Amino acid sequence: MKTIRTDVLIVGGGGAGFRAAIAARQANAETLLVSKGPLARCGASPMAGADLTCHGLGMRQAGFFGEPRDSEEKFFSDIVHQGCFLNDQPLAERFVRDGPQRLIETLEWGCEPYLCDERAIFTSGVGIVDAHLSEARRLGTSFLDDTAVLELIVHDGQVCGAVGLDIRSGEILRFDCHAVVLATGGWHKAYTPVTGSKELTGDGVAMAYRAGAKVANMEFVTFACNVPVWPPVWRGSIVTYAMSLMCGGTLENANRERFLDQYDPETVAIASSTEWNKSFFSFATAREIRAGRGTPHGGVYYVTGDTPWPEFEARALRSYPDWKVKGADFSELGRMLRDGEGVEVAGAAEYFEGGVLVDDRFASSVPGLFAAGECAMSLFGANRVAAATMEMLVSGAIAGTAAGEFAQSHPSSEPPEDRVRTATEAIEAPLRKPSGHGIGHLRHDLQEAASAMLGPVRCGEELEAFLRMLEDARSDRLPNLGLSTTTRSYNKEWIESLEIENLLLVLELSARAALERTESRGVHYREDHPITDNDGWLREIVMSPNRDGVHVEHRPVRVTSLRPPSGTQPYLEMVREMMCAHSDVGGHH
């Protein structure tokens, strides 16, 4: 087994990982970044549109027009209202404060903006990650791609290493280190369609939890609205999501009724013109589908609505010349919109608020273990409108600095051999099972079930059924599934066997938290509890492993300057109130 030594091990090759690597190198720590997929071409980061948000004064500092009436206080207040007061306020303050500097350096490192508005620049996710990757390289970070870190080793009360797998060769790798930054993103592959790249299987959150770390807010999942569910080649693309923000359009159910008309017009108008679109339209879409008014492939129709075709087309072509988006051709989609057929779309899992519980330095509850980006608990609370791409940079920078300093002030002992052996055996266990394939099939079933029962609209009965299904998968189906081949080289079934353990764990934690939260707030809507309960539920659900399974605690949200509301109110009233509390600053955020 190959052993690689470093001060700081960064797990994840997206924006959070690169920004953490830069900070760890600036703190003079030897830094190795390991990515499960190709550097800067995997995870969610390069798939993003992307917006990079910052308050108007910061925009001006960075050389954009910005909104002079804006302030840190206004941006903070908007973020906390959008998060329905479940935000961790100290972290949200950091987000607001550090944004301008993160924006300025991103531009300095070579990222080009296309457009800007009052509170954001618009660029590509690829542009953001490429700029950070080249800076991380320049500062002397080491890299390993197509390699998964699969288990953390904790010894003497701190993280001291990890064990992983080179996916192409099948070689087991051992990492000895003094601090770890997890930057592994979300668990998009638990759902269908998959919007992020396919290696996002909650590995970091699952590893951290197994190592004893607390996780929080696991019930909250943001679904991007208006994502094509058909034909297969377009599934999971965000092209119609972005189009609906830029060009307008509306949604129709299977009976060709414009079902948004049944909602408060002001709510619909705000959702249409801002990034509230994700939560509100995904919620409204899920309700139509659940009421039996879905299209043949389980969506609703996205149509041009009141926007005349020439105007719609002109706006679409401005961003997507020739209806081409990167390597993909959407001219047939343009035709379907022009001819009024519409495109079958639905909400698709895009962003995971839940993750490793972190303190002000993005340290987890396990010494030496840090988390940044999407795999850390979100600072956006119950609903995100501002940019996750900025969140990954802000948190990456803080976590990287903290890990770099920790590694040098708290050298760990070497990982004990027996612990490394146990982890290695667990990774190799699937190779030794009797043959009999079907792991892909099981994952497919889980994706369908999660999308149906742990989507934007939930109810207690379904969540319980879903938890029973997960238990069945774990105790009955998984043990009987072997591999079709025991080759070590790029063995998809082997990789999926390891991933599925993590998917089962994060889905279980998410479903349990969704069941526990007997109210509706932000992106979590309970049909059987359609009330937002500010007296009972301004609390985060925090989970950690204990001897009998999952230990659940409730942590009151940390408040700095914005006092949360009290009382209870119907979900849609709360949504409307939070939307309308927005400051006088325009733009999409």
Partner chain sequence: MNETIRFRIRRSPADGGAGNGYQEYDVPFTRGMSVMDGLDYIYEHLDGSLAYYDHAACNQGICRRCLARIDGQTGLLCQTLVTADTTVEPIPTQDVERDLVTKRGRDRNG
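Moving on from the form predicted in complex with its partner chain, please list the structure of the form predicted alone.
Keep in mind that what follows is only the chain, not its partners or any molecules around it.
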């Protein structure tokens, strides 16, 4: 076993991890960043669109067009209203305040914008992460790629190290450190389809929880609407989601009925022009599918609607010349829309508001353990409004600074040998099982069940059934999974067998939180509790491990300047009211 020592260990090779590394080095801490895949080319960050959002005055400070009427206060108000007042307001204020500086430095480090609007610049995810990787290297950060950190070691109540795996050689690695920053993203691989990276398996959240850290807001999952489910080659692409924003169109069920007509026209119009579009259209689509009016492959039809084809095509071709998107040919999709066939679409898991519970310094409840980006509890509350790319930079900078300072003021002891040995044995356990198969089948079953029962529309009976399925999978199927080979080098099945355990854990936590929240709010809709209850549920659901399983507690939302409303309302009325309250500045991000 190889031992590697550093002050700060950062887990995750995307934007949050790189920004945390920069901040930790600026705090004069020796810093090592470990990435499960290739540096800056794995996870969600390089796949992002991507935009960096901040208020209009901040845009102007960075040298771009920015709405002069906009302000920190307006941007903050939009985030809190559209987050349905479940936001952690101190963190939301920090996001708004720090955004302009994160934007300016990203540009200074070499990221190239290609478009801007009144609250965002648009660039590429690759451009963002490459700029931050370059700066982290310049400051002397050390890196390991193709290395999976699999378990945290806690001693005397403080994080003191981790155990991981060199994927190329199969060698177990021991990391001794004084602080850890988790920047591992969400758990996209738990669903199908997804718009994000399928490499993300909830590793950071699961490791933190097993180490004793609290998690919060796990019930809130954003689903991107109008994402193709058929044919398989388009599955998970956001091309039709983007088209619906740029070109218009509407949705039809299997009976070719325009089911959006059953909703209040003002509600549909508001949803079409705010960040609630993802949630509302995924919700409406899921209701049609659950009512038995879905298409053959589990979606609804996206069609051009009342937009004349020449106008629709002209708008599409402005962004997708010759129907090409990042080298992929979507001309057949264009033909299907032109001929009125429609494209089968549905909601696809995109962003996870829940994660490791953090404070103002993005520190977890375990001393020495910090979290940034999507694996940390989101500041967006019940509905993400602004860019996750900006969130990862703001949180990464704060977490990295705090971790660097903690590492130098709170040195930890070496990880106890018995705990390192226990972690190592758990990691190597799949290699000792009889040869076999079944990992792919179990993962597929989990994905299908999560998408059906923990999707945009939930109900108590299905959530309870889903939890029973997870328990059966953990007790009956997981112990019987086998590997087809015990080769240690580049053994994908070995890695996936460990990831499955993380997926089971984060799905259980998410489902338990969804069952606990007996109301509908933001991206969480309970058809058996279709009321938003501001009197009883302006609270975060916080979970932590104990001897009996999962300990559940409620924490009131932290409020600074915007007082939440009182009373109860039907879900759609509440959302319409929240969306109408947002300012007239800013569009989709």
